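Only one chain is given next, in structure tokens, and it is the form predicted alone.
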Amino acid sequence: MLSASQIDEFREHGYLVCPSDLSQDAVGGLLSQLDAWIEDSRCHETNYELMMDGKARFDLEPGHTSEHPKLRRVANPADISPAYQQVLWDSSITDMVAELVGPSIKFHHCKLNIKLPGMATVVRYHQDHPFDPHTNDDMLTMLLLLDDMSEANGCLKIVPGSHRERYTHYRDGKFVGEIDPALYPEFDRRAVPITGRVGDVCFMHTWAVHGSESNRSSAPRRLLICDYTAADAFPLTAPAVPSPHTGRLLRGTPTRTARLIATTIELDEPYAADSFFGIQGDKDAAHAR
């Protein structure tokens, strides 16, 4: 599926942006069900639909109403849908990580991001792994844009090879989920703004630095988001988005055995926010940055 030099890229910068082989139905058939999420959000004033932790599988931003719905976030459309595991469990995508971290492969958890017109939720700079580490690194983020993507509709922007870099995301003792702000400076000037169009994928290693703007225009920005670990990377802390599908196998062998790097890492610590945006601060969804 991935040429040497398309892996080759992936492995010297922290990224790869093609575009997948998804049918134009598989991927109508996840913005339909979208679309039904945000119509049904039209009815709920505060975040709702307790997962497994507790936690409200559609998260809202502030300032939603039925008449301007800011739903955000669906945490594991696939527990819930069954396009959506298609997608993410049996496809060319689910193909294509295996040749990044396999050849064995997990599902860890996924997500949708949704940035409508007129929201203003920043995602802050931050790295993936500090809030699902594991024994080993072999871990990716895969995005599918679900819209076309410019820096206009707040696309997703990452720091080329800073996967080999560390930051802490802790604050004043306290796991804030973002890297110290005084480096935001330097990450604007190395970032690369990730456009493309409906259906391109972007897989991600879990230790690239990443944020996004607001959506400062009149068309929507949504992504399919999901994490995918090699089989023999094994979690040291409970996920921090969990579904009763976590550690399945997708393609290759089952393993019980771990394999370690040698690193030090911090480990977070549970957050009562329903998802990250709460402990990055709702303040951005009224003063984006």
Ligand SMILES: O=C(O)CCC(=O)C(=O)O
Given for the second form:
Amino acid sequence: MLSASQIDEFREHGYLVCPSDLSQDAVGGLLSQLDAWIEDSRCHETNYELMMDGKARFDLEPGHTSEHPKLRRVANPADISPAYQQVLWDSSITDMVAELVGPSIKFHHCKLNIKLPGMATVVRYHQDHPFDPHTNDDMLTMLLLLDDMSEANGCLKIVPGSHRERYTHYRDGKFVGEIDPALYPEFDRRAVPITGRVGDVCFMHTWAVHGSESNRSSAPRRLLICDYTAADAFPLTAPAVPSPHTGRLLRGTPTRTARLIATTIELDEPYAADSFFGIQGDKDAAHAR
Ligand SMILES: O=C(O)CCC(=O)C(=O)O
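I would like to compare: after the form predicted alone, may I see the structure of the form predicted in complex with the ligand?
After this comes the whole thing, all chains and molecules, with the earlier chain placed first.
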């Protein structure tokens, strides 16, 4: 149960960090499944396991080998793991999401972002809404820390108050999934590092500007990420990371009535890469190889 001041903090700054109240067993179940997926990635040389949109669920950083696995993304782990379904669809986390953007809420999609020691992947500054524009913006991204997260291992960084700002994610007429790098010094000055312990959770407004550096430490940084929407927020474009469960009602009552807000929204365009790292982060991974 969130306090009124925590809910105010989310609305004012565009994010909130707090303990998730998940049991050690629940977090342990997520971690042991993830360890198994990382182990299995040793048997693959290229991205693998096609999903409903024809893209690969398991996305490898350039330079991945069986000796040094660099699995950087698992798309929609809840599609294939009951442990992930339980935590994301029916847990204290689901209740907190309902308090922030509910009471009626839907699942949109989820993913694991993995930065093992030695991996070069960075996340360039962006907002999430432009990847999945909806009729209203009562939407949030939940990030559950599966490792202690510090600046050294490439923690998430959020620009407080930026959920009231709008930036293009296009360059030269192409959807690039990142904000103009000319603005990064200003974002770096304003950004807050989201550090914490395994089991902590960050709720981030769909318009909050965020990014992260590469992991320069000897400790892993693994993050479970899930996008949730209010039940009356409906997608304007096909989901960037579709799941058969996209739109699944998790709390409250279903509706077919979309709530529209008065605004203008830049629509994204489909990209061919298996994950958004393919349109933004590969530049950095390629430099580091
Ligand atoms: O992994 C991170 O540090 C941030 C993830 C993110 O912004 C995303 O996947 O959209």
